[in-house]
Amino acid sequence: MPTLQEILTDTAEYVAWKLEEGETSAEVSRAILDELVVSSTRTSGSPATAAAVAQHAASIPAEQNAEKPSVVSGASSTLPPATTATSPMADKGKDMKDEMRAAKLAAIAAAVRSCTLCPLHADRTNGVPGQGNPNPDILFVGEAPGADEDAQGLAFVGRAGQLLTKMIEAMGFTREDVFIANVNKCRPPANRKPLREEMDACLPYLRQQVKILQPKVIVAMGATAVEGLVPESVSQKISDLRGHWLTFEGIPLMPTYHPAYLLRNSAMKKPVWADLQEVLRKLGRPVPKRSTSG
C-alpha cells in the first residue's frame, strides 16, 4: 500500500509536469483526493494533515472531475468512472499513477500528430502514435504504419494487425493489456523501410512512451524495429537476433519476426511462438497450450 507521502510526491510530480508542459491547472480525481483524507488520518493520525488535505480537495472546481482516458492513441476513449473513497489506497494511487501516465501519453500523441521533424509528413494522413495500456507489462514495437494505420492512426490495425491480435490472445492478453507502437509514427511512401535518419528524428518519442509506459518487456518486431531500438544490431540478421534477449533503456527486449512476415512465411510462426512462450517465462507467467498458427 502506498504511504500518504508517495502519493502527494506523485500529485507534485504530476503538477509539476503539467507547469512544464505550460498549463496552469492540473485534473485529479476528487475520488482520489477523498481518498487522501482518510488515507491523511489512517497512516498519520494528524486531524491537521487530513484538514490541510480536505482544504485542498474542495478548492477543485467540480469540472475537473471528468473521466479520463486509458487507452491512449488518436482515438477516444475513457476510464471508467472514479470509484468511491472506500475502495483500497493501493487502487487509489494505481489510479493516479495510470491517469499522469495516460495525461503524458496523450501529449505524446498530439505532437505525434503535428510533427513535422522529417520528410515523412508531408505525405501522411495521420500520424500513428500508437495505442494501448498505459501500464503495461508488454510494449510491442513494429517498424512503421502501412496504409490502414495511416487512414486510422492506429498501430497494427491491417492484416498484420490482425495476426498481432492472435498472437497477444495466444499469450493470454487482450489488445487492451498491452501497447504497441512502431519506431516511425509516419508510413513511409510505398511502405518503404525507414531510413535512419527518420528513424532517429522519430526515436525520440518512443523513448518518452517507452519512460513513461516502463514495460516489463519490450517484443521487437522485425528486423527494422530491432535496428531502430538496437543500432549496434545492424550488422545481424533478425533469424539470427530472434530468441536471443537485449536491451533498451535497460528493458529487456526481444527480437522476433513482423507479423507481415508471418502472413507471407506461415513457417515462421513456430519459431515467433516459442518467442513469445520466452516472453512470458520472463514475466513469470504461464504458457498457454496454444499456438499463433490461427
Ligand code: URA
The other form holds:
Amino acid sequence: MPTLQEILTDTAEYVAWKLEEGETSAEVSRAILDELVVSSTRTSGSPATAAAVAQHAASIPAEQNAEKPSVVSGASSTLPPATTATSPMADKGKDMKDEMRAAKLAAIAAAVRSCTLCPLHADRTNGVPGQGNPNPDILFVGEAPGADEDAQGLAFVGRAGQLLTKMIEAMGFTREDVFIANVNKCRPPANRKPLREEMDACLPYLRQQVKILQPKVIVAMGATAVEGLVPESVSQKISDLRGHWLTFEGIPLMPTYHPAYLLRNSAMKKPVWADLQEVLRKLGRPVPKRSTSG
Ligand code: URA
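Rather than the form predicted alone that you just supplied, could I have the structure of the form predicted together with uracil (URA)?
Below is the entire complex, every chain and molecule, led by the chain shown above.
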C-alpha cells in the first residue's frame, strides 16, 4: 500500500498540473482518487525522489514547452499490451494517468531548467529536458543538446532533429507519438562530448523520466548516448553494438548511429533503418520494407 505521504505527493502534483493549465477547480471523483492510489502504488519506492518532484512541482514556472498529453497509437505488441480503456470510467482513468505522467514530467523539466548539478549549466541558454508523449512506445535518446536545442529548449530541433523526424515517420509514428530526450540536458561548450562525470550528474533525470514514461523500447542514438546509458559498453565500437539489444532499467535498448552522423555518412542510413525495423518487430508493429526517410 502507498503511504499517505505518497498519495499526498501525487495529489499535489495533480493539483499543480491543473493550476499550471489555468484551471481553478478540478473534478475529484472516486475514480480519480482510486487512480491516485493506484498510481502511488506503482511509482512508490523512492520517497526522496517523490518528495523532490513534488517540491519542484509546487514551484513550476509557466511551462512554455510542455506538451499536452496525446493518445498513443494503439498498436498491437509482442510485448505485454498496455491496459486498454473499455469504459468511460476506464477512459477517465487513462486520461488521469496521462495527466499524472505529464505533471511529473513537467516537474522534472522544471528541475532540469534550474539545475546546477554540473558545470554545463553555466553556459546554457536553456536546459533541454526532452519532450513528447507521456505514454510512448518508444523513447529516443541522444547525446546532448546542440546550438538550436539550447536556443529553443527542445530536443532534436536542428538538422539532426529534422532527420530524426523523418526516421520516426518512416517507422509509422509521429514525433507526438514518441518521447525524445538526451543523456545530457545542457549543451557542452562547442558541442564537445560530455564528460563521464557530467553524464553521471545528469542521468538521474533520465532515469526518472524512464520510470514515468515506461517506454516499451529505448533507441539510443550514437556512441555517446549508448555509453551514457550502458557504461559497460564503453570499450565496444558503435559499429559492433548497433543492431544488438541491450537494456536500460530493464527496458530493451537498441543502439544505433546518431542522425548527425547520418547527415555526414548517408551510406549508414541503411543499417540504421535495419535497426529501426528491428525495433518495429519488437513492438509487433508493421515493418515497412523501405524507408521513405531519404
Ligand atoms: N544532437 C543530440 O544528441 N541531441 C540533440 O538534441 C540534438 C543534436
